Structure formats: structure tokens, C-alpha cells
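We begin with a single chain expressed as C-alpha cells, specifically the form predicted alone.
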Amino acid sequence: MLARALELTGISTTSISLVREHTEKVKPPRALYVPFPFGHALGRPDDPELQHRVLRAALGLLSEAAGPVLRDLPEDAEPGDQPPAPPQASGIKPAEQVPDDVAMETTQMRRYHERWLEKSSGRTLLGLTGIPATRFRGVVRFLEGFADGQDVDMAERPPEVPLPNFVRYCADDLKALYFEGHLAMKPAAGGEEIARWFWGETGAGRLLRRIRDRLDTSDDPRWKAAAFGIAR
């Protein structure tokens, strides 16, 4: 949306995409798709030569007429040993047994997340909802009710934020709590390992799959868009 607004003022824009499916739906004026993991839009850390190639490819799209234009990173700029993006939920088979009490599981993960905050000097991706981690049992109960088809809401949802968007924010905060907590337990864990653990072995992962399913069965495109963002 910001890119389109800038284009209307005569300013050409370009961007880098880590998720082709999202970019194909949003259709920004110009985008370069890169096959890198989340958090590594320019490629492997400490590789300035590769990062400069990515930047040149993205900036090179400014010579393209207003699109939408979506190009792949040129093959000669792709490092052969770069790890792929983490697998999606749809590609991970859940374990036969995962914790049933997601609220208790979340409380346990919060302790590891506190360790993460200590190690990262307070840096975190958690915070979209504005609800502190100490109150995430309530977030879990809200998500469970929604997954069960109940007509639920939270007092913390701003009136201008539609319900499916708020559900998405809650899901993203929950994932941040778990992912960062897992990194506190296993600092060397990669994106694939974390994704397979979360979607395959946790009660929270199973809960978010159920929420995705409820949102996706709606005829409302806003609900379907939220489902796409929660779990693919």
C-alpha cells in the first residue's frame, strides 16, 4: 500500500519479497523474489558481495515500467549453500500426541521467552496485540474459543481492528513467544528445525491450524486472508 501511494506521487519504488505467494496477491509495483529464509532478505550474513548483488538486482527493477513486476533473483546471485526458507505448516505432519493444555504449555514457554529477552537485550517480535506475555493464557483461551466456532472477542481488541485481523495478531504474537523461547533453549536452532518443532510437536501449533481452518471456510475474503497469514 505504501509503495502504491509513493508511486502516485511520482516516486518509483522497488521491494524484496521472501514469500512469492504474498507478493503475487498484493501485486506491488516492483518486487524481487529471493529464496532466502525469513530475516535474511539480503542473503547470508557476513557476505557483503552477495548482499550487494541482491541490492543491485532489486534496484535494477526501477528501470521497469510500472507493473506489477515480479522478478526472481538471478541464478548467478544465488548461493548454493544458502538454506531454504522454513517449511510451512501444510508440509509438516503433526505428531500423534501433542500437549492438550495449550495455556499451560504457553506459560512454560513464557519462562524461556524471558530468557530470550535477557539474552537479546529486550529485542522481540512480540507486541502486535499490545498484550503482555504474562497475560497470554487469556489470549490462548480466546483463540481456543474462536477455533471452536464460538462468538468470542477480547476487550483488548481496538474497535478499529476487525476481528480476523486481531486473531492474526494474536497468532503472530503466540508464534513469536514460542519461536524466541525455542531459540533461548537452543540458540543454534535453524528456521526449519523451529518450524518443524512448532507445527509438529506443540499444542499451540495444532491450535493455530484449527484457527486457520475456521477462517479459511469463511466466504469473507478478509477472513481468508487472515487464514493465509496464520498458517499455510
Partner chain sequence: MPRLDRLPQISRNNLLTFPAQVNDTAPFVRPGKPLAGCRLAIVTTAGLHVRGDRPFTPGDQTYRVISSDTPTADIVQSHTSIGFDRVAIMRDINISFPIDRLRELVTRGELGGLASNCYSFMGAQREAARIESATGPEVGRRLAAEGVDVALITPT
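Having gone through the form predicted alone, I am curious about the other one (the form predicted in complex with its partner chain); can you provide its structure?
FYI, this one's just the chain on its own, none of its partners or other molecules.
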């Protein structure tokens, strides 16, 4: 739909499609269907050769004389052993023993995350709240108070950001700290392995399940929407 809107203003577009069934209906001017999981539009991370093949195929559609054009990437390259979508928290049984002190656990994860930053030249998905990792103990205390049903807030929440959205950003930053920290420890870990570890074995995973429960019991659809995005 976005492609059609841009094309109508005179820009030639070519799209990468992950859902062939939808693309067939919407009919963007040019689309390349790729058989990759969600989150893997260009194929595989750190695989420039495959990414170039995808790009050349998508850009090649620009020489077509008429459209709409929908082509399949001429190969069936499901990347490695990655599942089409990550497992949901509801499908992962928490371990019997999970750390109680999430603030302490977060401080330990921060050390691993610092290693991640060294390895990744500073690239991190952390940063939706604007609160630096060095002050995540405060974020954890806020989230714990929220999960306990207290009327809590943080001075760092911008006035225009509703509380449930801010809770969601805190949860996403916390996940980024843990997931990237885990990648620093185990560089070959895939998304499924990390999800199983986070939801099954960490205190932070248990805390986010409780956050989800509090948001989900609200009658406010915005709170429910935030719950849906934190854990299912």
C-alpha cells in the first residue's frame, strides 16, 4: 500500500515481500517474495553475499516493462535452523529456580552488554526510553512496582508518552540489554535459544510476564495493546 502511494507521486518502487498471500491482493507495483522468516527480510544476518542476491533480484524488477510484478526469489533459502517465528512466552515453561533479585541480575547483564557494545562497535537496539543502561536498576524498580500494582511512574517518562507505552519501551530496552548481553556470551545463539533462556531462566523474563498480566487485566484497550507486545 505504501509502495502504491509512493509510485503515485512518481517514484519507482520495488518491495521485498514476506507474505505472498497479502502481496498478491495488495498488488504493489513491483515485489520480490522471499521465503525468509519475519525479521529476516534480506535473508540472514552477516551474510552479505545472500543479502546482495536478494537486493539484485529486487532491484532487477525495475527493468520490467509493465506491472504489477510479483516474483519469487529463485531459491528456497530458509536461513539455517531459525524457526519462522520466535516461540512465545506462553509456550516456554519457567524454570523452578529463577533469580529473585532482578536488579542484581540486570547489573550482571550490563557487564555482558558492555562486551556486546565493544564487539558491535556500539550498535545496540537499546534506547527507546532514553535511559542509559547504567541506570537500569531504576527501570527494574519501576517495573517491579508496576507489576505489584503500585501507582508508580518515572521522571524520565516524557509527558506526551502514555504510561503503558512507557512501560512497553522499558520492557523492550530491558529485553535488548539481555538479548544482546546473551549474544556477547554466546555469539552463535539464535533467536529461539535466546527466547527460551530469557522467558525460562531469567528473573527479568518472569518480571515481564507479571507486567503483561497487570496490563492485560485493564479494561483500557491501550493497556491491553501494550500487554500484547510484551509477552504472549
